[in-house]
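The form predicted on its own is given below as one chain in structure tokens.
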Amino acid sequence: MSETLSTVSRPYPHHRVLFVDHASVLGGAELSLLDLAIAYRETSQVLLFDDGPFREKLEAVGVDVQILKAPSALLAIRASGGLSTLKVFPALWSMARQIKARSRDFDLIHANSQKAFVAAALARWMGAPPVVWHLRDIMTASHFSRLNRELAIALANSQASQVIVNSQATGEAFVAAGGKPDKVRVVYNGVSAQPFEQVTSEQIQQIRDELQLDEDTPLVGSFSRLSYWKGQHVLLEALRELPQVHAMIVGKALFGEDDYATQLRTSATSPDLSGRIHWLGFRNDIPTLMKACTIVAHTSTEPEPFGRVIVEGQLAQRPVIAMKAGGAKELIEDGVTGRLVPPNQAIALGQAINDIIESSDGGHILAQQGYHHAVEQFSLETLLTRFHHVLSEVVEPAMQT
């Protein structure tokens, strides 16, 4: 039986951890973050800055959840913006101050976004307890101004006691702009393959029912926010040449990228692709659903960082598309573990998928190779045992001080 958050063993429960977040919305970070906070629940807490589905989540699984809120510009800032982020220094710098009093009765700071370590680091600069930098992105131009990079790399280099990194991906891009390699300590996420082994057979065909699909009729999988960086419309493109292939896009747009979600369904009304894209937006059934499809694509267009989606359709046991770059090479090997297929190439993505469907097993092997890897590779059990290590290696130093 595959672990869950209930089974696994808990890490020591001396480790009483201040879990910082800006996000209120369930994205792939929060979604982490919530299996750290509910196996460190009995001594720990969670700070956010702001209020939403995130905490009501924690909340529900008994997680201590304190909203630290933080002024309208500082949560708009996007990590692209430059300038910007100086007129918000003041507002950090007050949620440093009050981010220092509450942590007082915990023995380190995780910080789970970069907002929450920038604050988190000036607390420690203050004399809060020891900040660990759970980096969950690629720190590259193309998601990051030249002035967040520099910022946020003085700030771990000079205040954090461990970066976190969740791919060795993310972890050479931190160094490579210029953070200290020997803070770097990497931790893949952990997914449970449980939800997904309790799925029916009854529940997959009540999903096809609902999209009017019978069960020899190839459907791929998207699952994330709407954003361009995911890639939604590399998976169009790729299908308009697939006419006997439906997609199903699960997610919506969260970070004012609206615009490109109407494209997207505007898009979508062409006559080669019209009556194929089933939207269904935000989910919680995410395990159904997957289970539902012939394959799950992740189409990012920029180095992924992890990948969730990846190991999540591996423990599916559907056979994964994804784009060989950052996170994704580390959780794929090709042609066994998975399918990679280069970045923003429609027509390579729409080949793998057709190479797939037209395979004499119909891919079964892939996915099974797929399920196996994703099972030994990236259990919580794993993540778990590895965060804990990580942790300890910066609280039991604090304590002999």
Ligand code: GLC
Contents of the next structure:
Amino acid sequence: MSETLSTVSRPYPHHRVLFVDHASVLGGAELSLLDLAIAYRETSQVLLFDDGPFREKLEAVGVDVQILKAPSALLAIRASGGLSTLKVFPALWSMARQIKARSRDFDLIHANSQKAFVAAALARWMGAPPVVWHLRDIMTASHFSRLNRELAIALANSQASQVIVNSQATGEAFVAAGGKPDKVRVVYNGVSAQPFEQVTSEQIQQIRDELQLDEDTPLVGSFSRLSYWKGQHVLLEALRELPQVHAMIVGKALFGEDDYATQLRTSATSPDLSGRIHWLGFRNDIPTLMKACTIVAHTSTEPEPFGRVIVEGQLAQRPVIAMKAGGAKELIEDGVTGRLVPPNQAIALGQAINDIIESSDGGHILAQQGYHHAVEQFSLETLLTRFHHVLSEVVEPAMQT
Ligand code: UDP
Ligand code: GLC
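Having looked at the form predicted on its own, could you now put up the form predicted in complex with the named molecule?
Let us now look at the entire complex, which starts with that chain.
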């Protein structure tokens, strides 16, 4: 993770990047941007539409962050990525003008979210430097309205120099929605193994003690924000049939899905679950918490674009169960580096949990194979090399014109 980026060698000159993100919460898109922003902090800046914990995290590691003046119409939108109404266009125009004004000394603009991209694309149209859209969402009707998709795709095709996608699945959905295939560059996220390797057995024991669980009690961990499509309810359903298994639910509602969080907590008070579901809220000690678990479960009901949590579970050397859809299929080979089960099927999930618990090695081989796969395929070095390569494709031709 971020603390270890200084150990990543960067044998290339830095581009001057203006990173733009609409959110200032700590979602996976922001935690992934943190890694990039740290690597480019000597030459670059981050612009956010809102103030919040992401700004604090960036500043704490010496990244130059500026908060734009976002009209309330834009901040009031509750969806994580999209734009819900036409009313926000004047607000986006205002953001575009601010981005344009601040982009003068940069080689390119990197837009880390859909809202940021729409504003950056308008800024490009006004004469700002080249724009790269880092698309981290699967552009389907489940997450984005038709207007949203059509607008973003039209702007991508006309204004974006490249569209970086976080998995093949994200790229395929972009093309299926009308995006130009020649703009797409796959750059998988990278996650450092180091914070996972620094976790001590005392820290793990402390978590187990706090939860009052002995070392033989199976504990399944969920580490996603609380949101219907992250599917924590599927895990709760699965555990109803596994009375010996406990669950650790880590994360909170980040994008206004508090009703879902309340429903989840209520459903966990039923007699068949009561006392077995441990609610930890948002935490910053994910490596320790994962290592305190027997299994890491990632239960999205919709195709997951990438799923940092899956790679983190592998780095924690725990068997990971994820859903057979989207980018997760690029992170796990079923039965080799983890388990994949059909989405939305609590029975299949319960069976996979039970299979691991009952197996002679308790999932040790799956966990080890997952760990080696994650270290080899999803390192920060690979991320930064690929990212630099994509930026070079954009910046160097632009410099020659
Ligand atoms: N995370 C965290 N604290 C929490 C819950 C989650 O730091 O309490 C982190 C988690 O470790 C992961 C990220 O949030 O790095 C979630 O990213 P992912 O790509 O899995 O999903 P997203 O929320 O972006 O869709
Ligand atoms: C988005 C996606 C998630 C991905 C993250 C980082 O938040 O939902 O799957 O891991 O971006 O790219």
